[in-house]
Amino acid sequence: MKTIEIGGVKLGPDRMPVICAPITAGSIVEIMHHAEKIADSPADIVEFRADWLDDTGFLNSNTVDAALRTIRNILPGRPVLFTLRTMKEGGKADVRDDEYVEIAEAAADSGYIDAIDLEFSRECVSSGLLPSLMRSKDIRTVLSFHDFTRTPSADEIIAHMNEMASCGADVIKTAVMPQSDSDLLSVLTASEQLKRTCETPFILISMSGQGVLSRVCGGQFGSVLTFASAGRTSAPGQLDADTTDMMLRALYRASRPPQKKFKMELTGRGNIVLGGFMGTGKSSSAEKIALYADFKPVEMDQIIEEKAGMTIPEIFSELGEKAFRDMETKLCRELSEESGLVISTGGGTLLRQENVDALKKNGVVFLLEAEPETVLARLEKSSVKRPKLEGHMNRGYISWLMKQRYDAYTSAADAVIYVDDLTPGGTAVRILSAAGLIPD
């Protein structure tokens, strides 16, 4: 299976499934309220269900444009999936094929969407006409099929999804209704086979409470995305986004490979660089490393504040985030010329490749990783102001931001230290042991 991106969010194999939260609202005011709830959730993608506008008589190109603009303004960092779900497939829209094409084209031309859900049962979709049109506009396509009456056999599901894939879809999706536990097994069996044989990323869901397991463990069988609510649900069996995120994280934490032993020969000449999200204990662990070994602790944020004569929040407020990031980069270059340092980086330092390159010139990067609950509990006890979390000091937003940074963090890391159950002293011992500076 290949990996694709929707608005910068990666979907593909060997990754935790992406969470998509639907907006199901019939007016702009309701849409605003729903989007604000999603802003504090761990959802990676937001789905705008335009058919809810049809249910209230407001479905037209002007209202769709206004709704999408509203969503973009409230959720600027999250890709938007546009969906016009028709009554035949469990939605609220009652439109002809020409109207369906017209609305899809208007959404694509709005400049506010990253992907569009197209119902494969429509002739304008299965013929390839509408998918082709969307591709010409640089819009990712999700070809979908929903059966609210039954669950086809695993072989039928596979055959139908392969047919959808042959239309050149970026993602294929099927959601079915279970009548028994064996129906859930049919969905998981089909998923496992598609994981091995299908190149196109897929979403395969068993609906209702009986099929809820597929929404949580589907990723283990190959499904790349799951739907979860941050308010009103859009289909039977959806869990809320925070619960889904916690369950997915628990599953993927339990299945990750054992931490590898990582030996290096610093002997005081190179630098130890501590990276990771805010609240993972970089500063306190650096102090302990300095106490246990012959290293000088360096706190990057503190040095930047001293040089600028301003606090980090003041720099963000008065000079802007870019100015702060440029200060970070300059400091990374300066520190790379020194040795025997244990450097505590800021939460965003490793997001710039030039910073990583500079720090690795004479150092080894340890990524300190923690769960969102751990980070939140630590930050709530801290008096330090966090500009990136202003107005969003909650588990859901922290989880979303952590996922935004995950690829950059892991790419930069020479070794990962999981710190949820560690004190700063315990973290320091793990790092020094991994560095070969103290016995195991």
Ligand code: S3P
The other form holds:
Amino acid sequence: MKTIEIGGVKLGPDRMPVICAPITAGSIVEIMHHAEKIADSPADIVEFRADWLDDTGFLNSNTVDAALRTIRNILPGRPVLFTLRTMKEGGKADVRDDEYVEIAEAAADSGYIDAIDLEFSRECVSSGLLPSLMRSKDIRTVLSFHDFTRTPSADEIIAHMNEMASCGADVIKTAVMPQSDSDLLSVLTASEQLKRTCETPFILISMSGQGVLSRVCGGQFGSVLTFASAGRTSAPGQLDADTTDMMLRALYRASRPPQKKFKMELTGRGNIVLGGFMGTGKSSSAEKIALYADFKPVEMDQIIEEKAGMTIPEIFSELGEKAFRDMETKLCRELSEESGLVISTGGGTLLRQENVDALKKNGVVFLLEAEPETVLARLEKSSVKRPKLEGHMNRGYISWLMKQRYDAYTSAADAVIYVDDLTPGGTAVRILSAAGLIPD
Ligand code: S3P
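Counterpart to the form predicted on its own, namely the form predicted together with shikimate-3-phosphate:
What follows is the whole complex; the chain from before opens it.
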């Protein structure tokens, strides 16, 4: 299966499924309320269910544009999937084919959407007309099929999914209703086969309480996205986004390989670099490393504050984030010329490749990783102000920001230390033993 991107979010094999939270609201004011709830959730993508506007009589090109602009303003970092779910497939829209095409075009031309859901049962979709029109506008297509009455056999699901894939879809989606536990198994069986045979990333859901397991364990069987609510649910069986995120993280934690025992020789008197999310204990572990071994602790944030004569929140608000990031880059270059340091980076330092390259010139990067709830508990006790979390000091937002950073962090890391159960002293000992500086 290939990996595709929707607005920078990757969907594909061997990753945690993406969480998509739907906005189901019939007016702009309600849309605002719903979007604000999603802002503090771990949802990677937001789905705008425009059919809810049809329910209140407000569906037209202008309201679609205004609604999407509102969503973009409230949720700047989250890609938008546009959906006009028709009554036949469990939604609220009652539109002809020409109206369906008109609304889809208005959404695409708004410039605010990244992907669009297109119902395969519509002639304008299965003919390939609308998918190719969307592709020409650089919008990803999710071809979908819903059956709210029954679950077809695994073979039927697979055959239908392959037909949708052959239409040139970026993602294919099927959601069906189970009547028995074996219907849930049919969905998982179809997933397992598609995981091995289908090139196109897919989403397969068994709806209602009876199928709820598919929303949580679907990823293990190849499904790349799961819908979860922040506020109102949009389909039977949906769990809330925070619960889904916690369950997904627990599953992926259990299935990740055990922490590797690694050994690395620090070249000469190279530097130890500690990276990772806010609240993972980079500074306090650096202090302990300095206490146990002959390394000088360097706290990047503190040096930047001293040099600028301003606090970090002041730098962010008065000079802007880019100015702060440039100061970090300059400091990384300076520190790479020194030796025998244990460098505590800021939570965003490893996100710039040039910083990583500089720090690695004469250092080994240890990534400290913790769960969002650990980070939240630690940050709530800290007096340090974090502008990146201002107004969003909650688990959902922390998990979302962590996921945004995950790929950059892991590609920068020479080694990863899971710190949920470690004190700063324990983290220091792990690092020093990994670096061959104290015996195991
Ligand atoms: C930041 C983390 C902070 C500090 C700044 C930005 C980030 O460092 O550099 O507020 O983008 O994660 P800590 O990780 O030490 O909190």
